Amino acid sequence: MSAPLIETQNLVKTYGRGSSVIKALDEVSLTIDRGEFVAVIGASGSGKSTLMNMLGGLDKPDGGDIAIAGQSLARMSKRALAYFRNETIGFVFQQFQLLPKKSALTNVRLPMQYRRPRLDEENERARQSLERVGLGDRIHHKPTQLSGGQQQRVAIARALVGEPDLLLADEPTGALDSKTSTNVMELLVELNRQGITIVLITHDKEVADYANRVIKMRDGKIVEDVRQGVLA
């Protein structure tokens, strides 16, 4: 049987001093395998943020190990960690957070940059990664002219261009419409379907329900952990 591709051990982060500290994540331990789609569900202040950028290695725990891949993040120097990152992890956001001014196309080239192919490898890579959530005839636009569905499509389609181990969504669907929101969802249940491991931070209920396991948390605590069918 393979190693888990996530495995957590008594994950801490805790916030503030004295008498006003507050434990972000309190002793959480979780195993996720290939081709799973976990959501990660809870309220404002539960912990699901901060366990998502302890699995992207945005930040580092106060205690406890966390390892992507067989790789310890809580030991690795920020360098080793952002190569890491860039080799392992794509991330979406919520804001979608792409460059106004440049296209698709070079936004989805931007994470190649750091691995140094040629230009005309990130161009096909990033064509590729455009045709592959639907955007192949546009290319060429700017965020300004897709709609906010499109600019999701982009983001996603940047975070699959490096072809990562783990695809971590935080609330990939708050800035959008229920109609949007259902299309972008049935293309992440579609890529997971082809093998990708999706972790998706929302705190949503229906968005949650397109994922096949589905973590609750509560004051930084893991209190429920159900596996369930999917809606697409």
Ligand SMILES: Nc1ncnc2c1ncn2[C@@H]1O[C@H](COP(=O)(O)OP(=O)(O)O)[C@@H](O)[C@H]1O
The other form holds:
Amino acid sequence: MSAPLIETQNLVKTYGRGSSVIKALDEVSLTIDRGEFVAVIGASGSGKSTLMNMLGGLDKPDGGDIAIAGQSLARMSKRALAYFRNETIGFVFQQFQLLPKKSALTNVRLPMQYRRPRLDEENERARQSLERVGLGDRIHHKPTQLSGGQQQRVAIARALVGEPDLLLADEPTGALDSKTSTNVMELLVELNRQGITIVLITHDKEVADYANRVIKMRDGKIVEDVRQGVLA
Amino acid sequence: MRIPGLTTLTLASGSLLERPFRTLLTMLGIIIGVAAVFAMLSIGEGSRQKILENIDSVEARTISIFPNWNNGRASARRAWRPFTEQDVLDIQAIPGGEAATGELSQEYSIVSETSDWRANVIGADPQYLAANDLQMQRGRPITQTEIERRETVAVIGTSVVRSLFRGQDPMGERIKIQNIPFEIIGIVDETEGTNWRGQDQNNFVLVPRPTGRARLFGDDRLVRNQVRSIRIVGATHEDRARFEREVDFIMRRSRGLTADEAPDFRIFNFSANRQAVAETQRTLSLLLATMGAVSLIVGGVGVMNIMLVSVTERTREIGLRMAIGARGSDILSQFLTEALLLSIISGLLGLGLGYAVSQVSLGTDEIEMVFSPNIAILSFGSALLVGVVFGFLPAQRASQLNPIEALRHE
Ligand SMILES: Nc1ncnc2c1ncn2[C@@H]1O[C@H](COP(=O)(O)OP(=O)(O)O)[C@@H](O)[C@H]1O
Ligand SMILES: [Mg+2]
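The form predicted in complex with the ligand is what I need now, so please give it after the form predicted alone.
Let's see the whole complex now, leading with the same chain.
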């Protein structure tokens, strides 16, 4: 058996101090294998985003350890973490986070700008990534010329362009209506079928149903971890 | 092929061009600052070179002597006393002197067959041309004989030729001054520029001084053998002090002044004149330096301000870039490049402005400007320095943002 893609041990993250201390993550231990599609659910403030920031190397834990693709993040330098994010993680955000004045292609190309060494055929890779999310005919459109669903697809294409090991999506459908949400979720399911590991954060039970494993959080703790059959 | 740093540069120029008007406003301070620094350095260099270049010129070897009221001391108040022809002769006798002349002149209307024109009529002697660094263009100068016989001959400057004769040959023609006909025997070569009063230096008619005194200047309060000022050429840089001592001695003797009495004449030399000009230029340079420094600082603060605004406006972009792998140093160099690009463009525009302004308004005789690559580099460099210094803080602030918070920024 190969090593799990994600392994956390007793992850702790606290905010504030004294009597008003908040444990955003409280001894979270978790293992996720390659190829899984995991949904993390829970009420607002339960620690989902904090967990995602840990997994994505955007934040460091106050205690415990975390290893992604064999790399231990807790003691990594800022510089090494930046490189780790670039190579290993693809982020998808609720607010898309596209550069509004740049074309879809330019937006998708962005992560490759920080790859060392630089990849060849950056434009071609960006174009293919856009094709992969079904926007091959929109590569020169600016975000303002695209619908919300299309914008989130551009963001997904951007997350994929560097061929990451892990796709992290924090409420990717939070800003979309239910029909476009379905489209985006179907795209993620398809990408997962193609072998991409996805960790998705949502407070929406329906969205979570697309995943084949659902982890429920409350007050910084995992309170439920259920594997479910892929929906037909 | 990938050129290192090209991405950063494209990135920076793109974000500046997104808001061209704001960008231009921001650059204004630096543009003016660089222009002022450029002008200042050019003027400084100009005056330095002019002094060097003229150190051996006739002008530099000239001493001028003017009568003066007796230093304004009430008790010793005397009438203004002109010099005499004898003084001119005594000054001409100073050892090492090349030429010395007296001056006596008056503006008159000069009448030819077809038109008339106002010009300065100067009573000259044979050394007049040499003492004023003038050459003949055509014909011949006034001779000693013509002076002694008080002949009515004239040597004219090129402005008189142009204004009175309009393409016709003036040689041998007659002109009338105060209704007295003079025969033109020569034309003096053109001198460039204007004199210190801004008058045309080529607008004159030379006549023998005794002729002028007898027939023209008679109604002037100057009597017979007097002159208004004396010029002597020959006082080299090393020899000037001795010349001035000799002049002082001669004039005191002639005017009956003891060595410790205040003189009622003034001695001017090139270096005093240059010092006055240099003083003007120093003042101007100081003004420009102050203006340049203030503008550059204002421009720098403008750059800092616009960069801080830019960082704030683009906080989410910065957060995103960090999330997808930008290191702090990547963000730092992105914003520093932007600030630098801003100052590079401003610097170039500033050089252009400085040059343009110098061509339009400062190209006078008083203010000599000399341009050199070093001056351009130095003033351009001041823009770069401002860009780096004032761009650093915003860029550093950007690079130290927390990506999670930055992404949440509204
Ligand atoms: N930067 C922060 N400063 C202080 N408290 C924070 C910060 N980020 C998160 N928290 C707190 O940590 C807890 C978990 O937050 P978060 O992970 O964002 O929850 P979720 O994403 O599930 O809504 C919440 O109580 C939140 O208020
Ligand atoms: Mg959240």
